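What follows is a single chain, given as structure tokens, in the form predicted alone.
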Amino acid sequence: MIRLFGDRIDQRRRREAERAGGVLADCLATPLPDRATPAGQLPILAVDFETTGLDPAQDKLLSIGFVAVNGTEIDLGTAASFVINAHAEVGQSATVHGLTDDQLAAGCPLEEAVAATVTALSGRIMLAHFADVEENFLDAACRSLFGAGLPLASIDTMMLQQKIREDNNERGSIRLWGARERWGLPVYKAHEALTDALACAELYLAQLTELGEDTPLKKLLGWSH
């Protein structure tokens, strides 16, 4: 899926809202923040998905974690995590996320996890590290469950790290845990969805110390392409 930008996001959201059902219709009817909103005032939801692969047409969504960021504060009271009964075996992907087939079998239905995520995204900008994964899997899940896609305005911390690295003529990793090292952020256990969402939120706030809290959303979205 091509990442949308500017007015194209609003135009596509209006088209998808005409055929969307359930919580997706409510989310699409909720306006996104104005593009002039400064970063220090943005309502954001940091999101992370664990999957069996990178192709939503073939691979399964296994777990979701998210936490809200209000301006420059992480609201831990909004944190949520779901392991999904994907009716599939984890296979080799278990070496990445550590989930087992037994954990998936005891998980919640896909609709419950996706509905909670869509509801939490209402009126918020999505934040993720390499946001293509979350955008593509969530769009595919919404089409399957609610009859329409979910065009998102996303800030991508990987792309922000790339910009900061280029601006400072630096080298070093732009992967989540490598990028966190640049800012002296603590090491967590990787590839647990909620932990990774929190790690992404912390990285974003660290990046804002250099990019500036007055940076408008329009610039953040542009740098995320």
Second form
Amino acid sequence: MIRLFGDRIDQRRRREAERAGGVLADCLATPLPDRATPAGQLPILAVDFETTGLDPAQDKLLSIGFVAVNGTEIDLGTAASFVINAHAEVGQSATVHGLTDDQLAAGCPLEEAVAATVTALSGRIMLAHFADVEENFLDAACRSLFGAGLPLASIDTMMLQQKIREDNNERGSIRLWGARERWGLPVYKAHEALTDALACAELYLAQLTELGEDTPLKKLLGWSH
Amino acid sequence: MDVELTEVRDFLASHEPFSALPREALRTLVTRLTVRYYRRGSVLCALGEQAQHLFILRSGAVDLHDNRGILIERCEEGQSLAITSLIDRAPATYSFTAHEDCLVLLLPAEVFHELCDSQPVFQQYYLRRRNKVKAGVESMHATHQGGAILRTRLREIISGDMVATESDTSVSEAVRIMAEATSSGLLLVDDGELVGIFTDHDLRVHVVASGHSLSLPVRIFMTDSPASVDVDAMAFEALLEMVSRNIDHMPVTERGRPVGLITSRDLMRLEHTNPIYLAGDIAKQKDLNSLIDVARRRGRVVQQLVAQDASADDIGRIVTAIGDQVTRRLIQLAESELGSPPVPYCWVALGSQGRFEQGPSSDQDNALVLDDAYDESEHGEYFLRFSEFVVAGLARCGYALCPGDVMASNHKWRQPLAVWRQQFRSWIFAPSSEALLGAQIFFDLRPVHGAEHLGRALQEQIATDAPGNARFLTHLASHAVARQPPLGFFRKFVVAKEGDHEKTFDIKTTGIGPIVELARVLSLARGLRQVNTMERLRAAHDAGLLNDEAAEDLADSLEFISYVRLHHQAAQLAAGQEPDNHLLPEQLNPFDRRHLRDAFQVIRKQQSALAYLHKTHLLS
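Given the form predicted alone above, I would also like to look at the protein as it appears in the form predicted in complex with its partner chain.
Following is the full complex, with the preceding chain placed first.
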């Protein structure tokens, strides 16, 4: 999927809104923050998906975790996480996300998890580490569930880390857990959707101390490209 | 939907005091938190700022500095910060700066207070931490001790009324104003502007020694446009200024307008409230009048100790040390006036002084134990005049006369050792409830001056006789449990109804008294020789009379109640009032009230245990 900027994403959101139903229509009708908004004041939702693979056409969405970031503060009261009854066998992907078939069978319907995510994303910029996965899976899920896509403006902590690494002429990992080490962030048990969303949000706050709280959204999106 | 943030929950669960919270409380708590990241060098909470959150350090390190920039503590992962500011609902007395990049969990102030209310373990933990931090500050200050002159601003020491007049006032009128204000200097202010200063020195050298008329205007002899110092300057800055200019007086100004006068003596006097200087000064005084002046400085000592947050136990010991010193000096003055004593004697302190628990409002309780060679007809006159001299001297030094007349000036309490021995035997072996009510403080006796063995002999006798005597102990126990602390304090304040103290409650009789009495009974029951209440509690614990929890609870309660009382009294002293024990419930902050309630509950519980142990209900 091609990332869109500026007016083009707003145009696309308006176009999708005409076809969209349910919570997606509401989400698309809610304007996103102005692109001049400084990072310190941005409403953001940090999101992480666990999937069986990287292709939304073939692979399944297994779990979702998210938590809101208001400017420079993570609000833990907004944290949510869902395990989805995906009607799929996890197979080898279990070695990454650790979810078992039994856990999935006890999970909620895909629609419930996606609807909650879409609602939480209303008026918020999405934040993820390697955001392509979340953008693509969410868009695909919305098309099948609500009849329209969800064009997103998202900030990608992996890309931000890459920029910081280049600016400072550093080496070191841009992967989530490696990047966190660079900022002295605590070690978590990796790959549980909500933990990863929180980990990503914390990494973003750390990165902001380097990038500056007054960095406008426009720049953050540009670096995330 | 499962919203459990396991990483955050597990982190909290592995650190005090969150580890003690029930699982459900912890789960809810997590949802009330926010997370922030602080870059190295950035400030979490500044000095003087009211903390809005409890800061729980998730990773990194944070430095605490006090108001003089001294590093108090380096906090690590798992520690909670800004406790004192939250508990006291007061501006932070430290600054909190990220030493490394930090990830911090923020718990809003209102949630913190909710948890303190609903989870006693939570509150107790933070109260202990707060005191520990304060103790840390104390020890840091002890090593950085530069004296009050380095910490005090001029605003705190200039007196309320400015001694000033206009510059065309006559010298004689100016001198009259200075005499009336007992000031060695006078500010000359025309239309609100400081135009000059006139001092004792100017009077001596420029007016009198030069033979000028006192009717001339003071303007002729004043120092024009004197150097002045701002009211917010530190005391030592003013002193440096004076030393470098070789002057003893400086006008103090606020935004350019004169507000007072400071002298080098005022500044040097700051150091005099240091208890060590004070004790030394007391010993140096050559007559009663100068001793009275010095002894009355102890009010300032108490204020300073409270401001430095010394423990109530320590303050009691320091104030008692001053009381002992004053007593000894008075006795020496009495001997130099009346001659050497005809027979040996021991001056003993009773009650709070005996227990090392004197406070700024304590009255005097004392007695005289005379050698058995004492002969009333021959030596009576000497010891009457001697004890009256000391008792009256103590009263003039601010130790009020004992309302129950338990003082050496009372013939009944000025007896040879043999008579005292008989007196204690009758109290212990033929006890009556009434006699013991007034006699309890005699069991806190401590030799202060003279032939100590006379006092020690009585202490030994008490320790030997008291333990086996169930009736005596039962009577004492029944007094100790008679006055119960007001537990209804929170719903409806139980307060004194009479006189000036309407709507107040007496923290001494309802809070401190019961613990003192409990400790005394326990101590006498085992023949323990300690007289200080804290020591008695510790000894009773070591002797197996109190379990760990009871001993710790009682000691904490005594410290806390005494702390509240001292803060009240220090505030009264600062306002120029006589310190007393009458607290207005509404002057307590919610935290103090809560903790006071807990302390009262501890007392009630231990009173019940004591009543059961000594079967006070069987007393007819």
